[in-house]
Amino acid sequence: MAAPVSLLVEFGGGAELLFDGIKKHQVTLPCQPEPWDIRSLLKWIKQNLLKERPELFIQGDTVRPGILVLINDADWELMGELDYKLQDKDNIIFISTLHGG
């Protein structure tokens, strides 16, 4: 059984207005079978954070394109992406690069 995770989950470059506006959330994931990672995390954000419009946040089941992902101010591409096992203490931020004109 893996141990609750506490993070810090961001959301800025507009992200954040799904998220009624605010874009600090101090989380702790509940204990589960595996250990957490990106993908059980999108799926819990969607379930306990999101407030409207998930499909500007998620497509699939990873974030949509043209939002930015950091773990631990690195780009989630260095990380692997969905596949990376979350720790004690991460600070994961979302922005999105997508603005309307």
The other form holds:
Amino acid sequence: MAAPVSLLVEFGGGAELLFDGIKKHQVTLPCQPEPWDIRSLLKWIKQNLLKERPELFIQGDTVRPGILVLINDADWELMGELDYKLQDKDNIIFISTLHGG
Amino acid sequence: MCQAREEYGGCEGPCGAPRVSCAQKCMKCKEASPVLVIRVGDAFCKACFKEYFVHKFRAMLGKNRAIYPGEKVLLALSGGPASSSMLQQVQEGLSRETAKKLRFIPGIIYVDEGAVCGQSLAEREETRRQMETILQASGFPYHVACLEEVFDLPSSILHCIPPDPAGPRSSYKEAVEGFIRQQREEETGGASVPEREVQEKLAGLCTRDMPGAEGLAASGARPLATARTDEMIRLFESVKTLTAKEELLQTLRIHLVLHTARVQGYSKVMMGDSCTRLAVKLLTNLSLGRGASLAMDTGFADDRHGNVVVVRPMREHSAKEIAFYNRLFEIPTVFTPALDTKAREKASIHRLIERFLCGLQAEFPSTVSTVYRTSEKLSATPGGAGPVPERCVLCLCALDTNVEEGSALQAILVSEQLSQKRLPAASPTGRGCCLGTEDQRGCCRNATAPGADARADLLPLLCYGCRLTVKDMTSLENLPPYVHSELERRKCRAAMKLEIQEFLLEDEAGNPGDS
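Counterpart to the form predicted on its own, namely the form predicted in complex with the partner chain:
Everything in the complex follows now, all chains and molecules, and the chain you saw is the first one.
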């Protein structure tokens, strides 16, 4: 049983448009049997934060190609990508590099 | 996906395992922990990444030797990530100690495109305010233009050589022609040296060829004329597809930037196209039938406008590097919606190609750089034999519609006319119909629709890519006046040329669009 995790989730480069234009979201993930990782965070974002057009943010179980993910200001490729286990007070940033956001 | 990665990576290790991890050290200093993976397996720490990023920008300028000391350079700033970090690179370069200092004189232009990108007046004001903050903070002279101002542009914007009221234009033109000829002669030696010489001479020429204050001047905060905005919206509404809208917007934007550069005496324009953007542009333009002008559209320097050369110093920086740089070093950017914001993935060719490339890049991390490297190998030297190729009215690239019998373009034109069931009528030139671009124009003149005339006049003066854009427009009336007046001018010249045709010595086949 994982304890609740509180995170600062940020969106940039136009990705914020899919989240009511709000760039910074202070969120607390509820308790769940498995520890939280990016994969489950994405599912949670899709259900709780994403306001419209999920296909422009999520593709399959990962982010749409062209959207960068930073975990505490570091490339998620260094952190294990989808399998990164979220820690309390983590800062997760999604930046769209796509034209028009 | 698994298999693909294995095949690609070869001995990278077991499938699915991260190629690099945080435990690894920066591949450059071997000390600090890395923050970003640049290429497969190459992880950089923050300090080394900054050095790498800055060096790449300076190396791009140094390698190409396009910008001369004391030259006025206009930075095209959209507020987006690439152009914002370009501005920061220039600021950084100018703040260096004397030996390493960049020695050109920068200015900035910001074009407000809110009218066509669906922003309300209040939103546009807000975006403008944010941009002004960045512009003022830069400390460089800046110009804020509205896309609506294209309606006030002079038709000289569509000339490769800028007109000068005093009239040294013909001599300037001769000089340019001379250089192009010289360039051809020296072609055997190698392309880069003569090209550089041409640019050098052009840079020298344009200082004495500066047009005075004409038309719209440095009107920083002119109130937006709603009538103009409506006109602009009507223009874009008359375009049926998003693909054509994107192309039209690009054309109008470059005209406006070019005009500001000429009026304000800038001889270079810096665009912030990133490597990723250029790779998308390369494939997009191929798909749009713009293959003939690929080298200019995607190369480092684009000198099709004559005295103002467009350069792309960010062309080796990937979108990922730029996004990381902006984030790590807190470079301010302003997000403004584009034409395709929130559009479907297949809404335009541009978007489709971007998705295709990004999708491939996710699995094969060298995709973008491979496509980009292709653009590097293209040469801007025109292949035709004529001294100066006829240029497209809109994009100013050399016309690619000068085709021999039996070409694919000709086949398209013939079948197009057959399918429209236009009977061959006597054309004004008295020659047969439906044989080529020129005759198509004769043909269409007989059409009764009022807009058809302008269209029939315009199409032969356009390159293949621009023809497709214009064909997607329901009406040409809304095009800015400078396009129409240039069209008239070309028509007059063509008529005149036809009259004196038999006295001309040049090869007839060289210039069909002109006759």
